[in-house]
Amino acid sequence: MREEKVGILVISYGSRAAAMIDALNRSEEYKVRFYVADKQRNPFNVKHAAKHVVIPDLDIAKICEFVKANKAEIDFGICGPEQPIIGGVRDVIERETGVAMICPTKSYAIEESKVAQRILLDECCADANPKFKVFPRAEYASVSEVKRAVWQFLDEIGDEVAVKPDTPAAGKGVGVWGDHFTSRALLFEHFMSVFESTDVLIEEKVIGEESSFQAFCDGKRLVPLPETRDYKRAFDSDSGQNTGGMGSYKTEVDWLPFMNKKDREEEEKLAQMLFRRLRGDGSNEGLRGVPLYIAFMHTGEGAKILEINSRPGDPEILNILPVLKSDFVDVCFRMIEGNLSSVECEKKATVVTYAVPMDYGGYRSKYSGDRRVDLSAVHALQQKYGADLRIYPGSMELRADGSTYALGSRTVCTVGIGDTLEEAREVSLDGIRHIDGALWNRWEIGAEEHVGRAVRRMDELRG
């Protein structure tokens, strides 16, 4: 029986925060009260919050005022979305209220600059760093000048490259040769669309299979979580534009089917090298939370690092939180206290599938129809599956008429849990089929054919 009461601030945008609230609420040691600072009236968060405030731009000063008004009842806070972390939400809240936050401080919000990431990797694990060149906006006086510089670098490295914005773009600013452009003219067109607003990074295109590495951190230690695989591209067969992530999967073990134990150990070694470089000697509580969510590409020559983030992945953390065996409230306290030594997960497979609006990801150029979404049938389906089906609303709003509406981004996800990947996938898709609304989704997240193709590809790359 839960007896000890704890108040938790949750800074929310999307399904990631709903999954956090769900995991925290399953605590058997604590009776949790939630104080949610939300981008909109997310129906899941409204249902579970003791106090809920809508801050559409997630302005840090407004979040801090909310914390001050409820300071006596809040024991700690946790932040999911990247923008408040980059803006220094932890620094401000801890300085002005004394409430401990679980997320890195502003100085360790490493996703603020992809250029800074490449420089960091060159300093501590250069072998995992793709070849790259930075194109700063301030250095070029004309389009023709920057075009000459781009052409010169392509002459050196070849045309098969990735073009990336320096600043965060939720995975949507990246262009890759063969996927988004197939000529230098189209490459440069994409380059200039990014260059209008930020410095640009051009990197060699790395061929292989991608995995997502995440770890909790107490400032002293990095505690790895099971491996996940994200599906960034909008449509089945990995076609279409990059999105925030259409879904993801994990297996019942800590690594993915196209990986082996040695691959996992290589990832952990590289992550620890990065962590020690950032931490310095001893302890550095500025790294508390999930300071290293690393996108790896496994190639025939070992693992390469595509990017690093300083917060949990969305959707990848949704594969992990529903199967935590460790009490998540206790894990949070241990991160704050600096004594987190391990995290235990159930040996289960999970599949996350997102349902998204008709005009998301280029599925339709325009949609002007009804955006109401009814989740009653999928919630009723939980009578069949119990805890093996989780439903996490994301970019969805509860309005005054009592109905829920899809907004502009990923609307809602279903998480299926099973003893095997196929079992988990069937639960997730059954949930998706019971959502009533003008939404669409990918159907092959975690599918045997897709997973098998990745295994064969890695076998070929390894020779």
Given for the second form:
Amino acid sequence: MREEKVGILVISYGSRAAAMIDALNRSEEYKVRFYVADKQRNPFNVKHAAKHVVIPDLDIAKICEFVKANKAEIDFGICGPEQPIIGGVRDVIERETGVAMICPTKSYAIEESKVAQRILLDECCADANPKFKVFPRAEYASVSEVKRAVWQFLDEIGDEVAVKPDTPAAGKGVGVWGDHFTSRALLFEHFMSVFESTDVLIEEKVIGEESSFQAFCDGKRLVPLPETRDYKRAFDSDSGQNTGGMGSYKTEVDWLPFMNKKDREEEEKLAQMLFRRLRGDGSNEGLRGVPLYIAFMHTGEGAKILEINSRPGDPEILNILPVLKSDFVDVCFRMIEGNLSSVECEKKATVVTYAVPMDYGGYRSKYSGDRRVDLSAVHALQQKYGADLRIYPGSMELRADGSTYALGSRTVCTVGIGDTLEEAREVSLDGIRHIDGALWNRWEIGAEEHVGRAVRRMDELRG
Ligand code: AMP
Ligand code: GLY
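Okay, that is the form predicted on its own; can I get the form predicted together with adenosine monophosphate (AMP) now?
Zooming out: every chain and molecule, the one shown earlier first.
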């Protein structure tokens, strides 16, 4: 029975917000009214919102005005995208309106600085931290000076490194030896392109298989969610540039096929160490939401941390929200009240596949054709699959005449749910095939061949 009415602010950037709205809307205990501050007129959000406002740059002051104007109806807010979190959206809204927000405060938005993350990791779990060196812009007077310092560090640790901007670049500013450059000259070219605008981190390249760890947090406890695998590279066979994530999968259990239960326990241990360090004694409300979404690399020498984000992953949270058995509105209230001790997920596999514009990820250098996207056939397919197929528009815009268009980023994703990975993948891909529009996608998210390759690689690395 839906008894109690609740008003929820959702700050939306892409498909992640649509998946949140969908999960909140499935509540059996609460009838939800959505107040959406959106980057554009996302068709899913517009359909579900009681009030919808477009704030293209997600400017915090404008979001706060929207909250103030609807304060009487909003019980709490939730934010997925990193920019407002890093900018302090929670601090501002809570201070100026009293509406509780689910996301970390500005001081716990630790994804703001990859350098600060490396320093924190050195202090609290150094074994999981690749060797690194920071190159602060303020420290070098000339290009030749910084070049000397880079060469000196490469002489120390070898050329096999990753070059990263200190500040977040949606995975796109990262360059890895062997993938993005194969000589010191090209490495330095990449280095300088990043160094122009931010401090740079050079770190040891670690070899292995990646996984994404996420956890909800009520300030007192970290409640781990099932592990997922993101497909960061643009093209099949994991080639091409890094993207925001072309898709992701989870299996029926809490860990991935190339991991075992012990690997997962090791990850949880590292996450708890980090959490305790950030939390201090007792409780720390500043960490509410998903304060630790950790990208791990499983290597022959154990798990290494690639980066830490302070928000749910996109696409990774889309593998989890559709199979959340716990009432998500209740989970949110518990995060705010500080009494979330566990969450339950269905023991199902899920596959998220993103369809993206032609000029996304370097698939085409330019696309000047029609950007119209019609989701009616994929929606019709939901008759066949029921709740096992979810469709979440992202960088898509609903125009006044009712038609929908792809904007610049990841357009729309389909989430397939099944008893096995293969079943989930079939549903997700069937959905993708029914999208009408000039879009492309990776075909191998969660594919047996790709997953098997990861398992064999991990076996080799472990000897
Ligand atoms: P990040 O934004 O730090 O997660 O980096 C984006 C991608 O670059 C990761 O998903 C990895 O595939 C790759 N990467 C980042 N750091 C390293 C590293 N130290 N060694 C190897 N690959 C890395
Ligand atoms: N899946 C990459 C991200 O959310 O940053």
